[in-house]
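Here we start with a single chain on its own, the form predicted on its own, put down as structure tokens.
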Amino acid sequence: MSAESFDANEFRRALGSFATGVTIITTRDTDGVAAGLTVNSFNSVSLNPPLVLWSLSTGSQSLPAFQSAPHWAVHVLAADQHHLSGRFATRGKDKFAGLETDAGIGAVPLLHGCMARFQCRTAFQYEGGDHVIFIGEVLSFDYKNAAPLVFHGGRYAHATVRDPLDLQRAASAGTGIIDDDFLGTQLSRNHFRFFGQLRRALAELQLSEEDFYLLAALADQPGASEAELGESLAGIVDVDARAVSASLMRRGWIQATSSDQNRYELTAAGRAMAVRVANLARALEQQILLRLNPGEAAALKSLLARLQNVIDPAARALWQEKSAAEEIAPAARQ
């Protein structure tokens, strides 16, 4: 396809197959007033001198700032922070509003709790097509160890460790069903053995994994129907809701609300054992998820949902995600 040819919307989609990490980039303007966006053009020029450069629109509004700033700040933002760069790459609002921040070099605002702070003294400025070309000379920076925020494909992604040993398996895999290249058996696997270790202190409790998910259901759903928790409850436990809500009543975790006697919500007792048994839950899901490398709990959480979404595409959807290009890419025309 020729440059004369391009379609401007597909060949941004085309860029966007180039995954990035997603920066904010801070300064003030000659009265002082603090101005920032989110941009994904962020690369390195040079180790020595220290060089950094990223590009702006020539129809942003914020272009006039940094044209005149003599210093500004790169910050590289980690897996936590989407809402961050949704919030920097909104127009027409107080993008620093209720935010701590440090001040940098030239009293540059500077953001918390990024991967990498870069301040930097504006170098050169160069013309490029429909954007400006700003270098900037590393004057200071820091980071920390973190999980990065990726986008690609107009989207946010996330990025994890390849364990080496993950690789070899994948060109080993032979054609079975119980090695651990087949989905189903991963699931299994995992499913066996973190519901093994919650088991155990449930059975301590004299308490069913079928008992433990219905006191959940209903301290997440008060007043819910036999038929509503066992809609809730389907795909996640094979449950007979009538007679597990039936051994609870007896045991006086749960009774009948006062206004329908056909629905249920949790006694006194049935609040405070559910409280128990979901920290329980989440002191072992915690444990397991600090030996996971950073980033990989959150990109292990939506993968496994998106998977169910995909699976199961009449359920519910556990999240939604707001598209990153109509967050990221205002931040060209700002």
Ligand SMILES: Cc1cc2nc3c(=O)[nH]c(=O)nc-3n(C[C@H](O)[C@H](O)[C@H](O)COP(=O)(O)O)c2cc1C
Contents of the next structure:
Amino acid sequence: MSAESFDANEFRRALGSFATGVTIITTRDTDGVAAGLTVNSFNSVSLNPPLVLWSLSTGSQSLPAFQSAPHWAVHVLAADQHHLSGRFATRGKDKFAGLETDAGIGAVPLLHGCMARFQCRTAFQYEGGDHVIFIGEVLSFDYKNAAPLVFHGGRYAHATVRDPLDLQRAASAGTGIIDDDFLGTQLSRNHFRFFGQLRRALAELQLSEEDFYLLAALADQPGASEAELGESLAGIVDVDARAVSASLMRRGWIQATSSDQNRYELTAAGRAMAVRVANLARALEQQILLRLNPGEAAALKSLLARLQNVIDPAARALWQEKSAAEEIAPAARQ
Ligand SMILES: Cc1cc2nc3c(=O)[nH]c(=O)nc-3n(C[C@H](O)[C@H](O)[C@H](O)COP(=O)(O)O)c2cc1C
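Condition change, the form predicted on its own to the form predicted in complex with this ligand:
Shown next: the complete complex, the earlier chain at its head.
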């Protein structure tokens, strides 16, 4: 595509193929009013002297503040700060309302919880088409180990470290289906090991995996019928809701509701047991996820959710409906 025939959207899309981090750049204007915006054009320029750059749209309402400010600060966002990115990319609102900040060099507002912060003195400003390029000398910086927020193709993304065995595994992939590159093998191995550990812990409480899931389902849906319990566990565990509920009832953990004998709820003892096993399962999850790099756990869950979207779209649609209803519910109550 030549310059004359540039389609602006296509150009934007092509630029979006360059994955970047996400930053918020803040300053204080000559009247002392805080200004800031979300920026992904940030980049390093020089190590000695320490220089960084970014570009600001000439249409930005923050332009006068940055053009006159002697100092500004770059905040590199962590993966869990995408809400902050959205807030600082929305014009017309007080972006700092309710935010806790510290005063940096030149009283520039410094945000909390970021992966890295660079406090800069404006060294140069250049015209760059419909943007102004700012080059700053870094006067001070701090950083922490965390998962970065990534922007790619116009969307937020996860960054994960490549497993050094990736290439080896792909290279050794044969035509068989039990090699480690086969998705089915990977999913089965992980499922088998994860539940092997959970089953052992449950066995100590004399609970089966089916008991665990049924208790958990009833904690989420008090008053559910056998059919509803079976439906919500379909595709998770092969459970005979009638037999399992009879067994849980014998042990005094569940009971029929007073209004309908065909619907169940947890007893006080059952609730205590449900809380205990939920804590146990979460602790096991934590133990495993802690051994991954920062961000990998979030990326893993996000990819598995995407996979489910592909493999089992009906279940995902059902789940989305349910969570949308839950989101609406609190407002409807007001
Ligand atoms: C991920 C992301 C990256 C952005 N990068 C830039 C950038 O590099 N330069 C820029 O001028 N605007 C950038 N923007 C847009 C501004 O954040 C947005 O236009 C903001 O509302 C400008 O605020 P203001 O008009 O109050 O200054 C980006 C937005 C997002 C979501």
